[in-house]
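First, one chain by itself: the form predicted on its own, in C-alpha coordinates.
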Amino acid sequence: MKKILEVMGMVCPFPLVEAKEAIKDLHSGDELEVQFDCTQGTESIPRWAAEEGHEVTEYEQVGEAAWTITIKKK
(Lines of atoms letter the chains of each structure in order from A and count residues from 1; the text may use other names and numbers.)
(Lines give C-alpha, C1' and ligand atoms only; values in the text may rest on other atoms or scores of the structure.)
Protein backbone atom coordinates (compact mmCIF):
# COMPACT_ATOMS: atom_id res chain seq x y z
CA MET A 1 0.00 0.00 0.00
CA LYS A 2 1.14 3.53 -0.70
CA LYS A 3 -0.18 6.55 1.17
CA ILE A 4 0.29 10.06 -0.20
CA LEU A 5 0.82 12.88 2.27
CA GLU A 6 0.50 16.27 0.58
CA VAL A 7 1.89 18.99 2.84
CA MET A 8 2.68 21.73 0.31
CA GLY A 9 2.63 25.17 1.88
CA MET A 10 3.30 23.94 5.41
CA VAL A 11 6.28 25.56 7.08
CA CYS A 12 8.93 23.46 8.76
CA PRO A 13 8.83 21.42 10.91
CA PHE A 14 5.20 20.56 10.12
CA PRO A 15 5.88 18.33 7.05
CA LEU A 16 8.10 16.17 9.28
CA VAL A 17 5.56 16.18 12.12
CA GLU A 18 2.80 15.12 9.70
CA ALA A 19 5.02 12.38 8.20
CA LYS A 20 5.74 10.97 11.66
CA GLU A 21 2.01 10.79 12.37
CA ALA A 22 1.08 9.37 8.95
CA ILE A 23 3.59 6.52 9.04
CA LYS A 24 2.10 5.25 12.32
CA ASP A 25 -1.00 4.14 10.37
CA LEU A 26 1.01 2.07 7.90
CA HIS A 27 2.12 -1.55 8.09
CA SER A 28 5.68 -2.76 7.63
CA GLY A 29 6.56 -2.64 3.93
CA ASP A 30 3.96 0.05 3.13
CA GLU A 31 5.14 3.29 1.57
CA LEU A 32 4.52 6.91 2.48
CA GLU A 33 5.01 9.49 -0.25
CA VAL A 34 5.55 12.94 1.24
CA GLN A 35 4.96 15.87 -1.13
CA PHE A 36 6.37 19.08 0.36
CA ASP A 37 7.93 22.46 -0.42
CA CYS A 38 9.78 23.18 2.81
CA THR A 39 13.54 23.35 2.14
CA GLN A 40 14.48 22.06 5.61
CA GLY A 41 12.45 18.93 4.92
CA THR A 42 14.96 17.85 2.28
CA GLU A 43 17.33 17.06 5.14
CA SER A 44 15.08 16.44 8.14
CA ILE A 45 12.69 13.93 6.57
CA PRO A 46 15.37 11.54 5.18
CA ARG A 47 17.39 11.86 8.42
CA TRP A 48 14.35 10.98 10.53
CA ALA A 49 13.52 8.03 8.25
CA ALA A 50 17.06 6.65 8.55
CA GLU A 51 17.13 7.12 12.32
CA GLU A 52 13.85 5.19 12.61
CA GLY A 53 15.09 2.39 10.34
CA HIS A 54 12.78 3.18 7.42
CA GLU A 55 14.07 3.12 3.85
CA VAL A 56 13.94 6.11 1.50
CA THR A 57 13.04 4.49 -1.82
CA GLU A 58 12.57 7.64 -3.88
CA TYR A 59 13.69 11.26 -3.55
CA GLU A 60 12.78 13.62 -6.35
CA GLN A 61 12.74 17.36 -6.87
CA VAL A 62 9.47 18.03 -8.71
CA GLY A 63 9.60 21.80 -8.97
CA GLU A 64 11.80 24.79 -8.27
CA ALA A 65 11.14 24.39 -4.54
CA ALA A 66 9.07 21.21 -4.28
CA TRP A 67 10.03 17.61 -3.56
CA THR A 68 8.60 14.15 -3.07
CA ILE A 69 10.18 11.61 -0.79
CA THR A 70 8.91 8.04 -0.62
CA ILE A 71 9.61 6.18 2.60
CA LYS A 72 9.15 2.42 3.03
CA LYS A 73 8.16 1.58 6.61
CA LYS A 74 10.42 -0.88 8.39
Given for the second form:
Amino acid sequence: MKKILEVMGMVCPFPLVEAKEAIKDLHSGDELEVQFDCTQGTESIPRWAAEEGHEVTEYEQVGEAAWTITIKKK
Amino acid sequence: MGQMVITGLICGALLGFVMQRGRFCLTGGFRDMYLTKDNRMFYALLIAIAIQSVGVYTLISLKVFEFNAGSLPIVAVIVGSFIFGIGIILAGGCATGTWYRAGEGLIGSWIALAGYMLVAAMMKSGVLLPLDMAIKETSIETNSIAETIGVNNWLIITIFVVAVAFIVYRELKKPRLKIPGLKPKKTGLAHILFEKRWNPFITATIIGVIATLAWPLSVATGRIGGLGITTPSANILQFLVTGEISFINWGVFLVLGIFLGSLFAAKMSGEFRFRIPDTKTAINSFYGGLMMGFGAGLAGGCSIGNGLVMTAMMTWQGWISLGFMILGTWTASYFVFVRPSKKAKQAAQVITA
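Compare with the form predicted on its own: the form predicted together with its partner chain:
Every component of the complex follows; first up is the chain already shown.
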Protein backbone atom coordinates (compact mmCIF):
# COMPACT_ATOMS: atom_id res chain seq x y z
CA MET A 1 0.00 0.00 0.00
CA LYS A 2 1.16 3.52 -0.68
CA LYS A 3 -0.10 6.57 1.16
CA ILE A 4 0.39 10.07 -0.20
CA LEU A 5 0.95 12.96 2.18
CA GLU A 6 0.69 16.32 0.49
CA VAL A 7 2.17 19.01 2.74
CA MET A 8 3.04 21.64 0.14
CA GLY A 9 2.98 25.13 1.63
CA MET A 10 3.53 23.90 5.17
CA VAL A 11 6.47 25.50 6.92
CA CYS A 12 9.14 23.63 8.84
CA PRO A 13 8.97 21.56 10.92
CA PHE A 14 5.34 20.67 10.13
CA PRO A 15 6.02 18.45 7.08
CA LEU A 16 8.24 16.30 9.31
CA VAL A 17 5.70 16.35 12.16
CA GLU A 18 2.95 15.29 9.73
CA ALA A 19 5.12 12.57 8.22
CA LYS A 20 5.83 11.13 11.68
CA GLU A 21 2.08 11.04 12.38
CA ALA A 22 1.20 9.58 8.98
CA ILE A 23 3.65 6.69 9.16
CA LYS A 24 2.10 5.47 12.42
CA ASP A 25 -1.01 4.31 10.56
CA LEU A 26 0.99 2.26 8.08
CA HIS A 27 1.99 -1.40 8.27
CA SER A 28 5.56 -2.58 7.87
CA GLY A 29 6.50 -2.57 4.19
CA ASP A 30 3.92 0.08 3.30
CA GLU A 31 5.13 3.23 1.63
CA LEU A 32 4.58 6.88 2.48
CA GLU A 33 5.10 9.46 -0.22
CA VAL A 34 5.64 12.96 1.17
CA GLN A 35 5.25 15.91 -1.19
CA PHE A 36 6.74 19.02 0.43
CA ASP A 37 8.28 22.38 -0.38
CA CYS A 38 10.09 23.56 2.75
CA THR A 39 13.82 23.60 2.04
CA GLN A 40 14.79 22.36 5.48
CA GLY A 41 12.67 19.27 4.92
CA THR A 42 15.19 18.15 2.29
CA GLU A 43 17.53 17.58 5.22
CA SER A 44 15.24 16.76 8.14
CA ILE A 45 12.92 14.20 6.48
CA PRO A 46 15.58 11.82 5.07
CA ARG A 47 17.56 12.19 8.31
CA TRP A 48 14.53 11.16 10.34
CA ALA A 49 13.88 8.19 8.01
CA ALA A 50 17.50 7.05 8.34
CA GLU A 51 17.46 7.43 12.12
CA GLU A 52 14.26 5.41 12.42
CA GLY A 53 15.56 2.73 10.09
CA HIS A 54 12.96 3.25 7.35
CA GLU A 55 14.09 2.84 3.77
CA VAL A 56 13.97 5.75 1.33
CA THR A 57 12.90 4.22 -1.97
CA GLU A 58 12.60 7.42 -3.95
CA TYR A 59 13.76 10.98 -3.43
CA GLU A 60 13.36 13.54 -6.17
CA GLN A 61 13.22 17.28 -6.73
CA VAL A 62 10.13 17.64 -8.89
CA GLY A 63 10.24 21.37 -9.58
CA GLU A 64 11.27 24.77 -8.25
CA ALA A 65 11.31 24.29 -4.47
CA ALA A 66 9.23 21.12 -4.64
CA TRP A 67 10.30 17.68 -3.54
CA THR A 68 8.87 14.21 -3.17
CA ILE A 69 10.28 11.49 -0.95
CA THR A 70 8.99 7.95 -0.57
CA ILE A 71 9.67 6.16 2.69
CA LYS A 72 9.11 2.43 3.15
CA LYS A 73 8.17 1.64 6.74
CA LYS A 74 10.49 -0.83 8.45
CA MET B 1 29.17 55.69 1.39
CA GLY B 2 30.29 53.57 -1.57
CA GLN B 3 32.48 51.42 0.65
CA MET B 4 29.61 50.97 3.10
CA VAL B 5 27.29 49.84 0.33
CA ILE B 6 29.77 47.45 -1.23
CA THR B 7 31.31 45.79 1.85
CA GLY B 8 27.95 45.63 3.64
CA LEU B 9 26.20 44.02 0.71
CA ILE B 10 29.05 41.57 0.06
CA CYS B 11 29.33 40.52 3.70
CA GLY B 12 25.56 40.10 3.95
CA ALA B 13 25.29 38.27 0.65
CA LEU B 14 27.99 35.80 1.72
CA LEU B 15 26.12 35.21 4.95
CA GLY B 16 22.75 34.82 3.23
CA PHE B 17 24.25 32.44 0.69
CA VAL B 18 25.97 30.26 3.29
CA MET B 19 22.95 30.20 5.59
CA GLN B 20 20.56 29.25 2.78
CA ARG B 21 22.78 26.51 1.39
CA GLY B 22 23.90 25.29 4.81
CA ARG B 23 20.31 25.32 6.15
CA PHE B 24 21.68 27.24 9.10
CA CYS B 25 18.58 27.75 11.21
CA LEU B 26 19.00 28.56 14.88
CA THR B 27 15.26 28.40 15.54
CA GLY B 28 15.19 24.82 14.31
CA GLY B 29 18.40 24.12 16.19
CA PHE B 30 17.13 25.37 19.55
CA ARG B 31 13.76 23.70 19.00
CA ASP B 32 15.29 20.31 18.18
CA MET B 33 17.43 20.32 21.33
CA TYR B 34 14.11 19.88 23.09
CA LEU B 35 11.92 18.06 20.57
CA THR B 36 14.35 15.45 19.24
CA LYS B 37 17.26 15.85 21.67
CA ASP B 38 19.39 16.83 18.70
CA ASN B 39 22.17 19.27 19.65
CA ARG B 40 24.07 19.40 16.35
CA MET B 41 22.94 22.89 15.37
CA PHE B 42 23.72 24.21 18.85
CA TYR B 43 27.20 22.75 18.64
CA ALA B 44 27.54 24.33 15.20
CA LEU B 45 26.65 27.68 16.77
CA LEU B 46 29.35 27.15 19.42
CA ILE B 47 31.91 26.56 16.64
CA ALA B 48 30.92 29.82 14.94
CA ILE B 49 31.17 31.64 18.29
CA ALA B 50 34.62 30.17 19.04
CA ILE B 51 36.06 31.12 15.64
CA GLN B 52 34.69 34.63 15.83
CA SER B 53 35.90 35.06 19.40
CA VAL B 54 39.48 34.17 18.53
CA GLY B 55 39.33 36.22 15.32
CA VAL B 56 37.87 39.40 16.78
CA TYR B 57 39.96 39.43 19.96
CA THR B 58 43.06 38.92 17.82
CA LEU B 59 42.09 42.03 15.85
CA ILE B 60 41.45 43.90 19.09
CA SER B 61 44.85 42.80 20.45
CA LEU B 62 46.42 44.07 17.23
CA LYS B 63 44.69 47.41 17.96
CA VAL B 64 42.66 47.31 14.74
CA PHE B 65 39.79 48.70 16.81
CA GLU B 66 38.58 48.98 20.37
CA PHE B 67 35.71 47.21 22.01
CA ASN B 68 33.87 48.15 25.17
CA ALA B 69 31.40 45.62 26.55
CA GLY B 70 29.45 48.38 28.31
CA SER B 71 26.89 47.67 31.01
CA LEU B 72 24.38 44.86 31.32
CA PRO B 73 20.64 45.71 31.35
CA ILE B 74 19.90 42.41 33.02
CA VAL B 75 16.08 42.50 33.21
CA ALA B 76 15.71 43.66 29.62
CA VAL B 77 18.08 40.93 28.41
CA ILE B 78 16.26 38.15 30.28
CA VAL B 79 12.69 39.22 29.47
CA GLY B 80 13.49 40.28 25.90
CA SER B 81 15.38 37.10 25.01
CA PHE B 82 12.63 34.87 26.38
CA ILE B 83 9.96 36.72 24.36
CA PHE B 84 12.22 36.63 21.30
CA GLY B 85 12.53 32.85 21.72
CA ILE B 86 8.76 32.46 21.70
CA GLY B 87 8.48 34.76 18.70
CA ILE B 88 10.94 32.86 16.50
CA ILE B 89 9.01 29.60 16.96
CA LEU B 90 5.78 31.32 15.91
CA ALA B 91 7.49 33.10 13.01
CA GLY B 92 9.16 29.86 11.89
CA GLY B 93 12.63 31.41 11.88
CA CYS B 94 14.81 33.82 13.82
CA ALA B 95 15.54 37.33 12.63
CA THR B 96 18.29 36.26 10.23
CA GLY B 97 16.37 33.13 9.27
CA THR B 98 13.41 35.31 8.41
CA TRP B 99 15.57 37.52 6.17
CA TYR B 100 17.01 34.54 4.31
CA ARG B 101 13.69 32.71 4.03
CA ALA B 102 12.19 35.89 2.62
CA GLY B 103 14.87 35.42 -0.07
CA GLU B 104 13.58 31.89 -0.72
CA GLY B 105 10.17 33.37 -1.54
CA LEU B 106 8.30 32.50 1.65
CA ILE B 107 5.53 35.05 1.98
CA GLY B 108 5.07 34.05 5.64
CA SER B 109 8.60 35.30 6.27
CA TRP B 110 7.78 38.58 4.51
CA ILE B 111 4.89 38.99 6.93
CA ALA B 112 7.08 38.12 9.94
CA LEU B 113 9.70 40.58 8.71
CA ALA B 114 7.13 43.38 8.45
CA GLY B 115 6.02 42.84 12.06
CA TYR B 116 9.61 42.53 13.23
CA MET B 117 10.77 45.75 11.56
CA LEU B 118 7.72 47.63 12.78
CA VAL B 119 8.08 46.78 16.48
CA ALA B 120 11.89 47.04 16.39
CA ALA B 121 11.52 50.60 15.03
CA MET B 122 8.84 51.38 17.64
CA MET B 123 11.31 50.28 20.33
CA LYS B 124 14.24 52.27 18.92
CA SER B 125 12.53 55.59 18.26
CA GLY B 126 8.78 55.18 18.52
CA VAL B 127 6.03 54.89 21.11
CA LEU B 128 7.67 51.94 22.86
CA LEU B 129 10.93 53.81 23.52
CA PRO B 130 9.94 54.95 27.05
CA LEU B 131 9.03 51.38 28.00
CA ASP B 132 12.27 50.09 26.50
CA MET B 133 14.27 52.66 28.45
CA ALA B 134 12.41 51.99 31.71
CA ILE B 135 13.13 48.25 31.59
CA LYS B 136 16.75 48.85 30.59
CA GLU B 137 17.24 51.11 33.61
CA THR B 138 17.91 48.12 35.84
CA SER B 139 21.45 47.40 34.84
CA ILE B 140 24.69 45.94 36.13
CA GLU B 141 27.85 47.92 35.55
CA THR B 142 30.11 45.28 34.05
CA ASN B 143 29.04 43.25 31.06
CA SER B 144 32.41 41.61 30.40
CA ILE B 145 32.72 38.11 31.91
CA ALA B 146 36.50 38.43 32.20
CA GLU B 147 36.19 41.75 34.01
CA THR B 148 33.70 40.39 36.56
CA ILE B 149 35.89 37.40 37.37
CA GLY B 150 39.03 39.53 37.19
CA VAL B 151 40.94 37.53 34.60
CA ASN B 152 42.25 38.12 31.09
CA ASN B 153 39.76 37.73 28.23
CA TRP B 154 42.10 35.26 26.53
CA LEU B 155 41.81 32.87 29.48
CA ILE B 156 38.03 32.69 29.05
CA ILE B 157 38.39 32.31 25.28
CA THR B 158 40.97 29.53 25.66
CA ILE B 159 38.77 27.55 28.06
CA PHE B 160 35.82 27.98 25.71
CA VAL B 161 37.77 26.93 22.61
CA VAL B 162 39.06 23.81 24.37
CA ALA B 163 35.52 22.90 25.45
CA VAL B 164 34.18 23.37 21.91
CA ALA B 165 37.07 21.35 20.45
CA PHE B 166 36.23 18.52 22.85
CA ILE B 167 32.54 18.58 21.85
CA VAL B 168 33.42 18.58 18.15
CA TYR B 169 35.88 15.71 18.61
CA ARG B 170 33.24 13.68 20.47
CA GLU B 171 30.63 14.38 17.78
CA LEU B 172 32.93 13.47 14.89
CA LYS B 173 33.89 10.19 16.58
CA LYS B 174 30.27 9.02 16.53
CA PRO B 175 29.46 6.52 13.77
CA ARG B 176 28.10 8.28 10.69
CA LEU B 177 24.52 7.66 9.76
CA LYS B 178 24.02 7.17 6.04
CA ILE B 179 21.37 9.70 5.04
CA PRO B 180 19.75 9.25 1.65
CA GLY B 181 20.31 12.26 -0.59
CA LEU B 182 19.03 13.53 -3.91
CA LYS B 183 20.63 12.17 -7.05
CA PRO B 184 23.22 14.74 -8.16
CA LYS B 185 22.29 16.56 -11.37
CA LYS B 186 25.20 18.99 -11.28
CA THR B 187 28.94 18.39 -11.19
CA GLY B 188 32.06 20.09 -9.82
CA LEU B 189 31.74 23.48 -8.17
CA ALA B 190 28.08 23.85 -9.16
CA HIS B 191 27.32 20.61 -7.30
CA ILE B 192 29.11 21.80 -4.15
CA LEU B 193 27.62 25.29 -4.22
CA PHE B 194 24.09 24.67 -5.41
CA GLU B 195 23.20 21.07 -4.68
CA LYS B 196 25.29 19.25 -2.11
CA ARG B 197 24.19 18.92 1.49
CA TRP B 198 26.58 20.99 3.59
CA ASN B 199 27.96 19.67 6.83
CA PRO B 200 26.64 21.99 9.59
CA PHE B 201 30.03 22.20 11.27
CA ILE B 202 31.63 23.41 8.03
CA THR B 203 28.79 25.88 7.50
CA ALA B 204 29.35 27.14 11.05
CA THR B 205 33.08 27.52 10.44
CA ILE B 206 32.43 29.72 7.40
CA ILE B 207 29.86 31.74 9.36
CA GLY B 208 32.43 32.25 12.13
CA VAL B 209 34.88 33.64 9.56
CA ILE B 210 32.23 35.94 8.01
CA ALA B 211 31.22 37.13 11.50
CA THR B 212 34.88 37.97 12.19
CA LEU B 213 35.30 39.83 8.88
CA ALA B 214 32.15 41.83 9.64
CA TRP B 215 33.91 43.67 12.48
CA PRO B 216 36.73 45.42 10.57
CA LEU B 217 34.45 46.01 7.57
CA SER B 218 31.82 47.66 9.75
CA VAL B 219 34.34 49.59 11.85
CA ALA B 220 35.90 51.01 8.67
CA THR B 221 32.60 52.77 7.97
CA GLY B 222 32.34 54.16 11.50
CA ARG B 223 29.93 51.58 12.92
CA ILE B 224 31.61 49.82 15.85
CA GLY B 225 30.07 46.38 15.74
CA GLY B 226 29.90 43.02 14.04
CA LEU B 227 26.96 41.22 12.55
CA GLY B 228 23.67 42.72 13.67
CA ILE B 229 20.14 42.31 12.41
CA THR B 230 17.61 44.06 14.64
CA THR B 231 18.86 47.65 14.68
CA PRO B 232 19.60 47.63 10.93
CA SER B 233 16.14 46.18 10.21
CA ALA B 234 14.59 48.95 12.30
CA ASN B 235 16.86 51.48 10.58
CA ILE B 236 15.44 50.57 7.17
CA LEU B 237 11.91 51.38 8.29
CA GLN B 238 13.06 54.49 10.18
CA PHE B 239 14.80 55.75 7.04
CA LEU B 240 11.83 54.95 4.82
CA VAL B 241 9.35 56.89 6.93
CA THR B 242 11.54 59.82 7.98
CA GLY B 243 13.85 60.22 4.99
CA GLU B 244 16.69 60.78 7.48
CA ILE B 245 19.88 59.59 5.80
CA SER B 246 21.53 59.19 9.24
CA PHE B 247 19.61 55.92 9.68
CA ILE B 248 21.58 54.39 6.83
CA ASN B 249 24.68 52.53 8.01
CA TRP B 250 26.76 49.45 7.26
CA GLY B 251 24.23 47.18 8.99
CA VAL B 252 21.44 48.22 6.64
CA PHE B 253 23.40 46.94 3.66
CA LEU B 254 24.34 43.84 5.60
CA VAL B 255 20.71 42.76 6.08
CA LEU B 256 19.78 43.68 2.50
CA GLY B 257 22.77 41.58 1.45
CA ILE B 258 21.48 38.58 3.42
CA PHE B 259 18.24 38.77 1.47
CA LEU B 260 20.04 39.08 -1.89
CA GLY B 261 22.56 36.34 -1.12
CA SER B 262 19.83 33.93 -0.12
CA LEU B 263 17.74 34.86 -3.16
CA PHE B 264 20.72 34.11 -5.41
CA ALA B 265 21.47 30.81 -3.65
CA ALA B 266 17.84 29.71 -3.80
CA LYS B 267 17.43 30.72 -7.46
CA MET B 268 20.60 28.93 -8.51
CA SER B 269 19.67 25.73 -6.71
CA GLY B 270 16.06 25.65 -7.84
CA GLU B 271 14.76 26.39 -4.37
CA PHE B 272 13.07 29.73 -5.00
CA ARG B 273 9.32 29.91 -5.34
CA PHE B 274 6.75 32.28 -3.91
CA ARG B 275 4.99 30.23 -1.28
CA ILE B 276 1.81 31.54 0.27
CA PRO B 277 1.02 30.42 3.81
CA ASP B 278 -2.43 29.41 5.02
CA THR B 279 -4.29 31.87 7.24
CA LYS B 280 -3.16 30.32 10.53
CA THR B 281 0.51 30.30 9.52
CA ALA B 282 0.25 33.86 8.22
CA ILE B 283 -1.23 35.09 11.51
CA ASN B 284 1.34 33.17 13.57
CA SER B 285 4.11 34.63 11.42
CA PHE B 286 2.87 38.14 12.09
CA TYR B 287 2.55 37.60 15.86
CA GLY B 288 5.95 35.94 15.82
CA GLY B 289 7.43 38.91 14.00
CA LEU B 290 5.94 41.38 16.50
CA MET B 291 7.36 39.38 19.43
CA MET B 292 10.74 39.11 17.70
CA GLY B 293 10.90 42.87 17.28
CA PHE B 294 9.89 43.52 20.87
CA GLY B 295 12.15 40.84 22.34
CA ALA B 296 15.24 41.62 20.31
CA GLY B 297 14.76 45.36 20.86
CA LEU B 298 14.60 44.85 24.61
CA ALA B 299 17.41 42.30 24.77
CA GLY B 300 19.65 44.46 22.60
CA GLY B 301 20.06 41.74 20.02
CA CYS B 302 18.60 38.69 18.31
CA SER B 303 20.01 35.18 17.93
CA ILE B 304 22.81 36.71 15.84
CA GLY B 305 23.46 39.99 17.68
CA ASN B 306 23.41 38.40 21.12
CA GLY B 307 23.56 34.67 20.41
CA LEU B 308 26.46 34.73 17.95
CA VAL B 309 28.23 38.07 18.37
CA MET B 310 27.89 39.15 22.01
CA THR B 311 28.63 35.57 23.09
CA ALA B 312 31.85 35.65 21.06
CA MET B 313 32.74 38.93 22.77
CA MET B 314 32.44 36.98 26.03
CA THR B 315 29.82 39.23 27.56
CA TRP B 316 27.18 38.29 30.11
CA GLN B 317 24.61 39.80 27.78
CA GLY B 318 25.39 37.31 25.03
CA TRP B 319 25.37 34.17 27.14
CA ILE B 320 22.40 35.08 29.37
CA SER B 321 20.47 36.06 26.26
CA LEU B 322 21.34 32.79 24.51
CA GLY B 323 20.11 30.80 27.52
CA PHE B 324 16.79 32.60 27.79
CA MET B 325 16.27 32.58 24.03
CA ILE B 326 16.59 28.80 24.09
CA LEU B 327 14.17 28.58 27.05
CA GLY B 328 11.71 30.73 25.07
CA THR B 329 11.87 28.41 22.05
CA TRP B 330 11.34 25.37 24.29
CA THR B 331 8.34 26.97 25.97
CA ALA B 332 6.76 27.86 22.63
CA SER B 333 7.63 24.42 21.20
CA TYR B 334 5.72 22.81 24.04
CA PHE B 335 2.57 24.75 23.18
CA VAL B 336 2.96 24.56 19.40
CA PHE B 337 4.21 20.99 18.91
CA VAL B 338 4.19 18.86 22.07
CA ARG B 339 0.83 19.67 23.61
CA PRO B 340 -1.22 19.36 20.39
CA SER B 341 0.31 15.94 19.70
CA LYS B 342 -0.36 14.80 23.30
CA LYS B 343 -3.97 15.94 22.99
CA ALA B 344 -4.35 14.10 19.69
CA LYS B 345 -3.01 10.94 21.33
CA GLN B 346 -5.40 11.24 24.26
CA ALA B 347 -8.32 11.76 21.90
CA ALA B 348 -7.30 8.66 19.96
CA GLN B 349 -7.14 6.63 23.18
CA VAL B 350 -10.61 7.77 24.20
CA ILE B 351 -11.99 6.59 20.87
CA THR B 352 -10.34 3.17 21.06
CA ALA B 353 -11.33 2.73 24.73
